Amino acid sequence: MNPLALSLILTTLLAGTLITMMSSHWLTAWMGLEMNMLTMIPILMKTTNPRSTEAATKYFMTQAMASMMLMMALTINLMYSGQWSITKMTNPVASNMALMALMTKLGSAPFHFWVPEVTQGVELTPGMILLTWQKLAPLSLLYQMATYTNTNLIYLSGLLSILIGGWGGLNQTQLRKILAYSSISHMGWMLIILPFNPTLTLLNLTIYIMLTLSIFMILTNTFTTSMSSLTLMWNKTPAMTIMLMTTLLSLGGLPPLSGFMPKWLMIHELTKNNSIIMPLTMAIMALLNMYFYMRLIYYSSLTILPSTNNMKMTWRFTNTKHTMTLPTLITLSNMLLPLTPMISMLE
């Protein structure tokens, strides 16, 4: 892609997200979401092939449908209340429609079907942007809507997302699809805690983005996209294998790693609000995610498969790809748990 065109596309993507995040008016927020969607399509089609074209078409159709639903909700709200304020959506029909539209944009269940297909059809870098940056704008709107949304709909979508995110990833062999189902599961945790404590949603989003960025950077650095190529990581990049193992354990939420912090705080918040069954169900369903993370760790770190001699020597060749931010991200992804008391003081 032409560097000038790429810089223009990335600037527009950044501007669209920032417009939505800083807006208190529904129309400008909607415009930001549209800028975000339209600039994402050429990013998905950076490498032109039938699979990326199909993925970009699926992404466009789903996001356009969600945008139409959102505009319909805004129009209904305008007819009933005469205002465009994000924090005041008094009509329940409009509120539910807007909530479903934003859930579709986030890719949470039961509007999740496009996420694994689109992520699998594109390269690792566009997939990384899709699963991290593209969550910011819709979640910032949900954060502002948290006081008047239909909590039953949020709980249903959250529990379904955790279940489908764990269940769908069990029989996958492609790493991009596994990370897409992991994203769906994490969206469920963020949605459920949103009515109780929106700050914890932001904390979970921050840690999820750090963990996902770390994993995608490792996979991009080692040119790994499937479980079969994951088995050769140990003789290509031994250090990367250990980093991937600890980051996957953190993504699963095991103590004493950073990924345990948001799950611990969210379960604590739910039990504090006399909700016992829901966090118990969420914790049990999260074990499904932990199972396929352990499968990835087993394939990458705990097996030594037969390979040719020249493959065993590939670690001697220098890697031309340098990721300056990877050490910092790996450190943050694994060692943030001691900061938990400070975060609980900030609430």
Second form
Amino acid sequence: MNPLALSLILTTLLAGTLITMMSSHWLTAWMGLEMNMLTMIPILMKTTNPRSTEAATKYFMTQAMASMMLMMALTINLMYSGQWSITKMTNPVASNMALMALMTKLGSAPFHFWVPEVTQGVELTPGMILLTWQKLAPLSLLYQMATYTNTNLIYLSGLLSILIGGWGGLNQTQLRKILAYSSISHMGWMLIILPFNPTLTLLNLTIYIMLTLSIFMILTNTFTTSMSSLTLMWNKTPAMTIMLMTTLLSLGGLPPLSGFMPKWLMIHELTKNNSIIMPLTMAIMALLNMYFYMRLIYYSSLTILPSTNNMKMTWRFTNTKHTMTLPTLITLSNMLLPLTPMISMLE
Amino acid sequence: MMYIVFIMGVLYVVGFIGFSSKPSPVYGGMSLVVSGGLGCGIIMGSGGSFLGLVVFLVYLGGMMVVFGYTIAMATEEYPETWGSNVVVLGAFLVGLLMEVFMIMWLFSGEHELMGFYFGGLEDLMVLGEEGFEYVREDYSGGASLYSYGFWFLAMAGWMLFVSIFIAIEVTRKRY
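Form predicted alone already given; the form predicted in complex with the partner chain follows:
Full assembly next; the chain just shown is listed first.
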């Protein structure tokens, strides 16, 4: 895209999220969400094929519907309470409708159907922005207003998200769809802990964003989008193949990597609140996620599939993609577990 | 007078049903004009004379005119109207039915009648410390958009510009 146009669009994307995160008035928060949605459309349509256009259209339809529901919830809240503050939506109709609208924007079940289709239809970089940056604004609103919602809705949506994220990703060979189902599953974990300890939601969001950014950047650097090209990655960059393995294990929540930290703290918090069956179900369903990550690791690092001999010796071109932030991100996404006592600075 | 605002509200919703049953944009634009005029009537019936005239001027006189011209440039030979397609007619009738059900629900039961509260836009606002300085709320609201609400105005203007930019970027030829 034209650099001037791209800078305008990215500036407005940044401004939209910042306006939503900084606002205490519902109208400005809604305005920031609309800014995000509108400026995401040309980013999703950067490539010129009809698949991207279809993905951008689906994204626009679902997010516009969620914005409309949110506006209706705001108006109902204004009608019954007379004020626009985000933290005090005491009318249950308004707060639950706003909850469902924000869950649609996040892509958590049962409003998750757009996430795999939109993520698959676009390139890796817009998909990365979709799954990481676009989660910040709705979660910042949920963080503020979740105390007055019906918590059964939050638990139901969270559990369904973990189930659907686990089972949906099992039959996939395209990496973008696998990452989309992983996003759905992580949103489920973030939603469930929200009524108990919202700080852990933010911790899970931070670590999830670091992990997803690392994986997307590894995939962008090696031009892999499906499992078949993943099997040839060992020849191009063996170092990144190993990094992909450790980052995927971290995404699945395996100790001693960073991804274990939010899951451990969340299960700890849930059991402290005398809830045993739910964290048990969540932990077991996280194993489904771990299965397809293990499948990716198996095909990328642990096995070399049968191929002809000339495919084992590819010519190494110079890498033109910048990898400036990748070492930092990979280090952060793998080795943060000993720093767990530092989460008190998130409070 | 109490019923006029309510009837205008109901016809406003019927106008919305008229274009959301998706006829061709030529007929949808006509339905938008009708809805816009009735919306202006609702605002004026509630006492906000300034804001109602702003709706007529800016919305119908600015936005709808531009919309009408762009539709006229992009229209097709046999535009789809409410009578030409069973789907559009069916959607319109279903919408009308839902509106009738809603009105029936509104007048049943013992709850407070919504849609009958009017006159909320003609209040006066006290301005100035010595008292006795009153200003109409809708005038001062429009003016405070430029003073206290400057940030809102800046963001609204910026987003209008970015929306046009995005519309042009999306509908550019892509090859």
